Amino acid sequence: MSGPTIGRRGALAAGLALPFIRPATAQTTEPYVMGSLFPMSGPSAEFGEAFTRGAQVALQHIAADNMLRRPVRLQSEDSQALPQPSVVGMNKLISVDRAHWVLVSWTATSKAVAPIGDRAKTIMVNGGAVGPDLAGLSPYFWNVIALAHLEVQVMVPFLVRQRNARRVALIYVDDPLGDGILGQLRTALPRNGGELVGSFSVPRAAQQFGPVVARVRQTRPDAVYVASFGAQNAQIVKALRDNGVTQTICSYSAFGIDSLRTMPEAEGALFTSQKLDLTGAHALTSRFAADFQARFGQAPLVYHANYYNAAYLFGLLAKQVEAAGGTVNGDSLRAAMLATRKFDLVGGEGEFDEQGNMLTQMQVNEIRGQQFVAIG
């Protein structure tokens, strides 16, 4: 069986939306396309490349496995992080490369594709993207990340019982993601006796943060949570750190990449994330682990997991679909997976619920020494 291949093509320039043209009957020996729409240029870009290595080592496995009858080619289209290039490069997946199965990331612009995908009744799967309202946004829109309502639940206790940090000012970015965390943090923080004592908006293009900074350390926190995403988070570390706050800086899952971990300024900054145990004894974890660390040279993170399983478990329910005899498309993925609803992932077992959200262990992590290290 031929391995995986992957081909990225620009997004194209305009934003129209194309019809849902698909062949009448697919050749056997073609491969199954799955597709990906992450940021791939852009001050995004980082993530955009440690999403494709995590679906890549997955298609390796599945591959190498022999898994499924036909082989699975990775078509990447680029999002930049917004929301009209997703539209664009959606409507290219399911009407020329006849994707039926699509990972998605960024709440933005999943939630600018969810409804093409729902009307071409193609699986989109986010490991990435994290804002509340994501749950239930399509049947066919489904996440194997824990989604900020359930971040914030786990790091407002910390904060406060842990940290005795009561007192949490928050900079957010102005857009779905950051307006869901300001509702979570709202209601959190009272209901575990501390107190959101600012909350600052800043522009998606914002890069320079002095004046809100300045605003921030007026309300005299214990804590900054800082809810963006890509290079801004690091900005925003930066100015803190520079304009001299040294209160705790915390933050969700997206602080979980290179760029932050050997960030000195960042040093001692908490974040939630799945749990994730490289070193145990659970089989395919420790696989992942290996494969990846010998293809890239580096131990995975979180985001690299979260794609893995995003992309294996196409492999996996496509089996299922091909033993029964049955043809491999949305609506016959999203049957099985109701049907099977636990499956073995890299972390341990996921469960998903009606909507297609899985549920998942969380822990808080502390950068600490150009290290992530698991605290609570």
Given for the second form:
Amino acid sequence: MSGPTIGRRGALAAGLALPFIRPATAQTTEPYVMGSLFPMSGPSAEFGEAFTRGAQVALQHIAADNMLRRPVRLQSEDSQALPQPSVVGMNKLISVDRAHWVLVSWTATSKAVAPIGDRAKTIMVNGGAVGPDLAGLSPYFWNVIALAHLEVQVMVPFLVRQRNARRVALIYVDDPLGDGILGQLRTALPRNGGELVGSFSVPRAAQQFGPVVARVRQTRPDAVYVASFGAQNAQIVKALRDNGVTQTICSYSAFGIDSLRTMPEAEGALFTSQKLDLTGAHALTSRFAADFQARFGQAPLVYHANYYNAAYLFGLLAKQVEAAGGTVNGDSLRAAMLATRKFDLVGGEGEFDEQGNMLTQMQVNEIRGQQFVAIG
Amino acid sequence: MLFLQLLLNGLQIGAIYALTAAGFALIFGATKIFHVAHGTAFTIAGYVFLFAWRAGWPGWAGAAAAVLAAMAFGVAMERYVYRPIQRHEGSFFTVFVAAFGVGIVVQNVIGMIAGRGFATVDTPLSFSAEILPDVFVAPMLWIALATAAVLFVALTLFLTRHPAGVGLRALAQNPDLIRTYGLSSNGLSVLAFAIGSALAAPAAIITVMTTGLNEAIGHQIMLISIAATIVGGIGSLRGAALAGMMLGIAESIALQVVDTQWAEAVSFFVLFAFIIFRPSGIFGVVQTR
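Rather than the form predicted alone that you just supplied, could I have the structure of the form predicted in complex with its partner chain?
Then the entire complex follows, led off by the chain already shown.
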């Protein structure tokens, strides 16, 4: 049997075609693009840095485990925690970078970019924003963090029953997140035998809180709930303590950042978060904690874990899609999520509902001796 | 009692605004340069003081370092940003964009060096005690008021008695005449930037101790400084200082009657009212160019 012979013309044609063959081959090893829309500058940049670190460790694990046939590239866009730059960044991620998966944060910015991702059928995963109306924004918008309605439902009974704090005043940012928490407290407090004795809205850019605290003091609260984000949370806590408020300060998961943990004025403050036991026997959690510590020289916090999960989930789902021979895109990833529902993630098993909201256990934390201590 | 408490809070905020506004007004009045990066001088001074504090320096040494850093930044802006621009075309827009750009670069550099989080110094000076039923005052209030008062008196004496101060006022009125008399307008511009930027440092130090800061705080300070300069009357230093104090007090006592979210809007409401009813400001002076 004679094999195929290559004539001069054939060799010439193959030679001419070579430059075009190379890109076609390269295309198959082009990385998946994971976009991130985090505040990397401005007063909330501390969060952007924390979120990115969590995602970076997840990508490290996806690569180390050879989970996918193609590498994953993290493409970061600066949202500045504002809707307008987020929309610009989201359009770039979808139109230019062809992102397969976008990590989002902040309630207002998430709501601004959700329609763009929805049109492009790109999965958006939120691990930091907690506005209650983020549930069901789009079939392609998922949450791996408990939204504010769940956080308030945990904090209010704890305040009333464990701390006997019935009169609660609220300082909240003039933003969908703040409005959402105001609405939740209005209904949750009376239901649990408490009372919202005052609610004080502050603009996003406000820096001076002494006068606001004077108004808060007038309401004679047992506890003050702070519902803002970024540097403003810390500024409000300092203003409260400096201006004679000795009552309990409480908040939601946004208090789980280093600048509050290390601030003397925040000692004793309470906040809710997802359950995260770094010292337990759960293998993925231990691996995450160890690798995070090794890479960044600090123990991970809840936000780091959330965005680890948000990024790692892409690895789990894309692996399923690849194994089934499908193309990794929004629809195939969503179908894989709905077919599986339960995933082994940092903190334990995460289960998603029909709308893409991860159901998880919650805990109440206290800032004690510059540590976050789970107390309930 | 709420009114008294809000008034005292307003005085402290007003002292900060007055100091920064006076610095901005001095620079703008003397050089006609819209120094948008004045807020950046404030931020730099705040972080230098913070680093010095954390390094265990005595407070006075940290304050001196903060003043020097603010002055150095102001002078560098004059020498290496504004003067080259003015030498070529010197349009308002180019100066504005350049200053704005420098502000963003510095903000990011500070973020990289100091971290993106909220920073403050822990001091009993900012901790309030109840001096009357339901009226809380921190020692920092008196320090802020005394600092502002001493600096304004010193600045007024400098501008009226010292030859360099008189030269600065002359530069504001008629720069051509300055050259005719053989004075260096460049030297006086540098002096205006040095003194104007130095005035931002005490305000920044008070802010670090009371409110805390992050790298983006300069924008807000800048907006208030511009508002105070317009309300006080462009070209008037005492007008800017008085307007800064007035805006701080208005922002605070307005909370007696309006919701807390409107506190900062009050400053700009006052600004609009002046623009409509008294465009020349409180002590407006006729501009010669």
